[in-house]
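The chain below stands alone and is given in structure tokens; this is the form predicted alone.
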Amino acid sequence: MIEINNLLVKYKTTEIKFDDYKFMKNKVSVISGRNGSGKTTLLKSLSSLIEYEGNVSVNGEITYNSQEPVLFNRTAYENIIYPLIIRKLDVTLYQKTIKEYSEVLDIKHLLDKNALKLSSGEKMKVSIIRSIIFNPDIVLLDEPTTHLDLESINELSILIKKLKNKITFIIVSHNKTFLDELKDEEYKLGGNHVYSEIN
């Protein structure tokens, strides 16, 4: 579960303010709000890549996905294990679980692939197994269909849905079909949601 109180991020020119809010464990929680309402800066309040002021309860490990993933100069495979690595875990306990999550997401033929010639929607595979393969309590998913095709956005639902009795989700889309079929609760920035500019 993620609880946040009297959360405020500020910027140089704005700040910005949000409703008090509990994110329930085993849950897909989904984000909306319109174009600069603070989605992408709630994720990473709730992750602590950005500053910010009042409070932040997090109960697991938490790990955030950019829409734009960051990869390194090594194969999709190399990719996908390094939080496993850098966790001091065996690997080899985890090859089913890659072998499983890279058929789903229909990357599996692509595993020994250098990681930066991979198409964006690709990409996008490996940064979201990367995400869950170390088995996370929470996944903060920014945007994760932006590159995706259809049929790739089908085999992510597929795959969140199998996951979700072990991993609490909290996802931002635009893609609204993709957030219905998926959502167990929203949280709507709006309303008394507070967006100030800084005189």
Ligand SMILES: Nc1ncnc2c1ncn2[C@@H]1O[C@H](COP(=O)(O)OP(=O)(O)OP(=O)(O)O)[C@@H](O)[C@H]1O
Given for the second form:
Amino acid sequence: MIEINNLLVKYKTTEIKFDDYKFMKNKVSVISGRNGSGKTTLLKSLSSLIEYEGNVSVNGEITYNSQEPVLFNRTAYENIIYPLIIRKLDVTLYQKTIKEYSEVLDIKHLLDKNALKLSSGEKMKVSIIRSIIFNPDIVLLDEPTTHLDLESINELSILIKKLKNKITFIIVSHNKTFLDELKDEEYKLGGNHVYSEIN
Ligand SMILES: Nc1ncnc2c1ncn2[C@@H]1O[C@H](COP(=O)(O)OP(=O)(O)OP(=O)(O)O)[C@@H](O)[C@H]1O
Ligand SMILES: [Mg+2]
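Alright, leaving the form predicted alone aside, put up the form predicted in complex with the named molecule.
Below is the whole assembly, all chains and molecules, this chain first.
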């Protein structure tokens, strides 16, 4: 499903080396490690958003949900249907799912609001629905819980559990309760895999 071999990312003054790994299909994999250990770097490599050396083999459509999601200056609903539009999918076929996901994450009342005027937690929820609406095979969630309240974190767990039989999730989060609830396997970053040279 997703396999990494000899993965190495070189920034200007930092090099990050990742242990070989095979992520399991239709499971929730958690990437753990301290700040700066390379979690975001790994997710961006898996989704080919940055350059890397080595091999990343991905089977299927993959999408990355950023730690700081960027929404467009349109309604929450228009943001959510954007991936459907660019894939020329019939939006009418997704209305039920949009309703269902927005109910689970409790943002149904916000769908007609301008996305840029939403709170940070609300933006994250819109962005997560935008990431999953087109049924990608693999969804990478970078710290999805940061701005979410306890109830919302619980609602997100419910949604992920519901979807994990058809979507492979790879999640970065520092929220222990959230992870304990969802985690099928863990990929730990640590030790001496980050080499920094300070000029
Ligand atoms: N664009 C960049 N240019 C140079 N160095 C970078 C860049 N992005 C990340 N780094 C460096 O690579 C290392 C890993 O960063 P990364 O963002 O992957 O960490 P992280 O584990 O996601 O941290 P956090 O928990 O704070 O989100 C850090 O030392 C960081 O300074
Ligand atoms: Mg990060």
